[in-house]
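We begin with a single chain expressed as C-alpha cells, specifically the form predicted alone.
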Amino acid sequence: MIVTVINQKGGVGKTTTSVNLAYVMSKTKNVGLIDLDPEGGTTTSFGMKREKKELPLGGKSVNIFNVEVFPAHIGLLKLELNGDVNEIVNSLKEISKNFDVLVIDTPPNLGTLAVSAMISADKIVSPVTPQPLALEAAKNLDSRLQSLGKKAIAYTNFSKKSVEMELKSIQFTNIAIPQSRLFIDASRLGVPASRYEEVRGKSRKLVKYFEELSKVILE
C-alpha cells in the first residue's frame, strides 16, 4: 500500500504526519518512508542530512527506528522541474512492491513530484489547520484530485478541535492533533516524536492520535 500525505500548504504538518504515521505504522508492519521533497524535512526528522549528489528514486535507504527511510537528494529537484510523471509513479510503484505500506512525504505544491504521488497512491491523507489560508488550500487540493479521479482523508492539525468541510473528494475525520512541545523537540533531536515521546516514557498522547489515524488509513 502506498500512503501519499500531501498539501500545497506549508506548515501544517505535512511532515510531522508523515513522519509520525511511518514509525507507529513500523510497529505492526514494514515500513518505508520515502522523502519527495526537495527541502529534506522528513530526512532532517530521522537525523540525517539531504543527499549532495543525484540518486535515482529508492536508490538509497536507511533503517531507523524500524522504518526503512529514503533520505531526499538534490535530484528531486531536476525531477519535479523536468520529470516525467509515468516513470516517477512507476518507480514509486516499484519502491512499494518491497513494503506493506510505503508513506510519501511530498513538497508543499501541486508540482510533478506531488502529482506522482498522488497518482501512485492507494491513500490519501491531507493534514489540515484551521486557517482561512489553509482551508482555501484544502478546496484546492480538492479540485485536484477529482481531476485525477482520487480521493483523500483529512484530519486537522495542531488544534484541539477538528474542521468540517464538505468537499467532494476529501472525507473530513473527526480526528484533531493539537499542537505540542514534544514536536519542537523531537525535530531539534531529529526523532518522531512519537518515538521521542516512548523514550521519555511520561505519556502516550502523540501515540495514540497517529495510532487512530493510521487505523483509518488502513481500513
Ligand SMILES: Nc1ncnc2c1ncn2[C@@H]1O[C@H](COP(=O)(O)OP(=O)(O)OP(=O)(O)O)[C@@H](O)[C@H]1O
Contents of the next structure:
Amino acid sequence: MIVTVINQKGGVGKTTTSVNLAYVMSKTKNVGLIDLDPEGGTTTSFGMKREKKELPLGGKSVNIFNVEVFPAHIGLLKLELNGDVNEIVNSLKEISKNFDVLVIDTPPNLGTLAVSAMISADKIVSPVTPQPLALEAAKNLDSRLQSLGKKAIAYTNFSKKSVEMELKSIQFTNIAIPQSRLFIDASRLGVPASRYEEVRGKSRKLVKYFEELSKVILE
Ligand SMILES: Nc1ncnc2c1ncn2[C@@H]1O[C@H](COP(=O)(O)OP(=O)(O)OP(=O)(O)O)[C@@H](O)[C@H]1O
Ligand SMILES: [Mg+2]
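Okay, that was the form predicted alone. Show me the form predicted together with the ligand next.
Following is the full complex, with the preceding chain placed first.
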C-alpha cells in the first residue's frame, strides 16, 4: 500500500511524519520510503545526501535501519516542472509492489509530484499545525482532495491539543504531537527521532505518537 504524507504548507511536519512513520512501521512491515521533495528533507533525515545524478523514480535506494530509503535527486526538479502525472503515478505504484508499505514524502506545494503522490495513495496523512494560516491551508487541501475523490487523515503537530475541524475529505484524529527538542536534535544527527529516542534509551515519548498514527493508517 502507498501512504502519502501531504500538506502544501511548508514546515508543518511532513518530513518528520514520513521518516518516523516509516521507521515505526518497519518494525513489523517491509517498508519503503521515497523522498519526492527536491529539497530532500527525508534524504537528510536518514543521514543521506541528495543524488546529484538524474535518476528514474525508484532508481536508487539504500537500506537504513530496516527502511528502504529512495533519496531525492536532481531529476525530481524536472519531473515537478515537466513530469506526466500518469507516468509518475504508474512508477510509484510499481515501486510500491516491492513493499508492504511505501511511504511518500512530498514537497510543500500541490504541484505535479504532490498531486501524483495523492492520486497513487491508498492512504493520505496530513500533519496540521494550529495556526490560522495552516488551518486555511487545510481547507484548501480539503478542496483539492475532494476534486481528486480522495480522503485524508489529519493529526495535529506542534501542539498538545488536537485541532478539531469539520471538513469533507479530511478526517481529524485526536492525535496531537507536542513541540519537542528531540526532533531538532535527531534531524541534526540524520536519524528519525523515534530511532534516536530508542538508541538513547530514553522513555518512549515520541514513538508512541507514530505508533498510534500508524495504527490509524493501517486499520
Ligand atoms: N513536534 C515538533 N516539535 C519540534 N520540532 C518539530 C516538530 N515537528 C517538526 N519539527 C521540526 O520542524 C522543522 C520542520 O519540520 P518538517 O521538516 O518535518 O516539516 P515539512 O512539512 O516537511 O517542511 P517542508 O514543507 O519544508 O518540507 C524540522 O526542523 C523538524 O525537525
Ligand atoms: Mg519536508
